[in-house]
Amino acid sequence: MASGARAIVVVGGGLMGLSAAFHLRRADPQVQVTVLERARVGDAASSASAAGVRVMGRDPAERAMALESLGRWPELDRELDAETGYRRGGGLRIALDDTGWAEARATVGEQRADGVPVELVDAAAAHRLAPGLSPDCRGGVHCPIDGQAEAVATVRAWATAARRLGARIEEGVGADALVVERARVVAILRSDGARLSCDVALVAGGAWSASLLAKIGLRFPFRGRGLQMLLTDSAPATLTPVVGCFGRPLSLKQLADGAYLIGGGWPARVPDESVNRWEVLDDSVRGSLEVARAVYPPLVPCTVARSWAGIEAFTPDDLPVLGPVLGVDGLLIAAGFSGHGFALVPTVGDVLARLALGLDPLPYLWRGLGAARFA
């Protein structure tokens, strides 16, 4: 990317969006940044997101970004002014069984190749780091930089911080398409009927990605899926970690005022993709509920407060879409988190920024994670 861009236009008010918007003002004052949110800023899934903040038990391919992001994290309020809730409380997650026993001592050493620093602790350890788990536990594995931070809280953190810097960031107004000529990017199509002008248009736009890149010839298979969450009344303060299990579906967290937060992946119906609406299923509430209880018998007598769900795009092989997109100058792209893009935003607003500028982009970081794989 040339290094003269002077208008960029982001597409998309969540937090892979605002961090691009907060990281391009701080590398180049001079640059205007637009953000273009059809809603408001966080709306879809960014602010339902479980907020975990973890490297361990990711896909290779993203593990030296989650490694650079959980590196920021913790001075990230600083860095904003502003709070993000962040804690890190490490990460814990347990077998109870043969066959999860297995798998935790499977994963252990190609992890630590790759410098994620996890450990496999035994039953009355996994006891020692979170009092209150299933007896039938028979140990998990550890990572000590694991953590939390508050959904929420973190999209005001970066909303403010990239308006802080200069950044103009529209509410109620969406991007109805990219306008290309000669194979580049050279203006944004608003909902208003505004033409906006742009040297780079970077879409951050989640499960509606897909819709306005197949506007101009490009086909991506973003799919959007409803990922439910639960949360708790108040309970006394006795889990320190974030909890999950091998082989059952389970993201436990306990917040600041007791709460418990309970995700996972567990679905919600999402009746129409076009639209940021879901269902709540009963089954999925049941199901969580009966996993999370099992794994932490403490939940037993807590009750559901409040379920909510968070549209997210996910693609084939479950990693994002990250970088330019080859034979269309101008075009950034950053979608397809599929579920676990919150702790990497402090690293993809960085590199989406530096490539924007014709920064070094670091390549090394996301290799693997380039377009090209769905050309």
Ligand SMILES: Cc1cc2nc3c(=O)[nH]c(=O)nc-3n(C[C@H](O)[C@H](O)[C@H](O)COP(=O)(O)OP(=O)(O)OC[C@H]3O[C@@H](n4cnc5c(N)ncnc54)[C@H](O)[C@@H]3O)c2cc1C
Contents of the next structure:
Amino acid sequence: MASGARAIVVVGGGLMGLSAAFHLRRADPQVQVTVLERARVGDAASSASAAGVRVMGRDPAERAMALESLGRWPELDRELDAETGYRRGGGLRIALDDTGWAEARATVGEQRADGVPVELVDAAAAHRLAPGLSPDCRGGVHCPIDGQAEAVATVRAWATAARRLGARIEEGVGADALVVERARVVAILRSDGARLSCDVALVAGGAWSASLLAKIGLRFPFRGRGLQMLLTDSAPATLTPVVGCFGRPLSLKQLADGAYLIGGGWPARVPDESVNRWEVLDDSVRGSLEVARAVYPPLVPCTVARSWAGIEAFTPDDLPVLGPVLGVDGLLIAAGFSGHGFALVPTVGDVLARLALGLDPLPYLWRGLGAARFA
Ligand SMILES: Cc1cc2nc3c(=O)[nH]c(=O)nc-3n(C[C@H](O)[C@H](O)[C@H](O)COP(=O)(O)OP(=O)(O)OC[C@H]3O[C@@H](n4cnc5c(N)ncnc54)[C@H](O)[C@@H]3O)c2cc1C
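Please supply the corresponding structure for the form predicted in complex with the named molecule (the preceding block corresponds to the form predicted alone).
What follows is the entire complex, opening with the chain shown before.
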């Protein structure tokens, strides 16, 4: 889109913005890259994330991108020269009843047809993969290439790597407005009053992308929703895969220190969508624990050490918006990851950098995710 771009401003220092900054500088060390983060890097969804790195169970439109990303995760620490806490322990989504088991069987074929290496496993195999699972487990779907990382470490790793390559990351500075002249973004108005000229502005502002874009007349249906997480005290290490369950909201993993991390899309309260503030809901804590303990009884004696939430941008089809916007040159968007963007970060950043620099943007990886569907 912008062959010859010399100055690129990234709005938002979440994982998408940081990955874009890293890839931009790696692809072209001459290009000036400034990331404006109004709070601290990773402040919103990224540091709060459950950090599951999965391709299993994704919408067909995201599969190519997820497969591409999962191909990079095992080497990512080396690529970034920093630690993400990544570990490939597989993913296992189990069924506890007939309906779940029917769903499990139905999903395998179409995923495999798209190259997702899932396999149906019976109850005995599921228990071998995750000893301690509920005796009601009927079996499930296993994906050996799924895994997990650690959210805060991953944010730090991308930020460190981007800075090392020469990206300028400014924290505590927001982008108040995009300046458009003759249908092209030419600058950003910063919250400190300065005007920052650019050839390309890349909006990766998570749940707050919509308000920035609305100021230039672009209406995107991003909605901020709070997603809640629980962390237990440490326990002896027993669980290798990331565990989910058909028909019940759950994502369960055990971290390196033995603590269990429990999520699965349980809502937190967001009193005012315009700011990054959330409140943990007791009902979500109770519901989340109940499901997790039913699926994995070794959790019963564990106590919750911490709970938190992150505000994530959702779209009506639960798929991200990626790429240029027809009619406005010099603008790229990466937002609306709808609760499952973490795994995609390496490829999203690569695609954004390619788009910004006028390189081959690998369209086969993000077909169906473009901005045109909401234009
Ligand atoms: C609790 C939770 C669990 C999750 N679990 C998983 C998972 O297991 N697997 C998975 O794949 N995905 C998961 N996700 C989703 C994933 O974490 C997100 O999709 C991803 O982190 C989004 O990154 P981002 O950079 O788009 O957004 P964010 O991390 O929200 O970053 C946007 C940044 O932009 C900044 N900003 C906004 N507006 C402005 C402005 N005008 N000027 C300057 N800065 C601005 C914000 O302060 C923020 O730091 C989860 C998300 C949450 C919340």
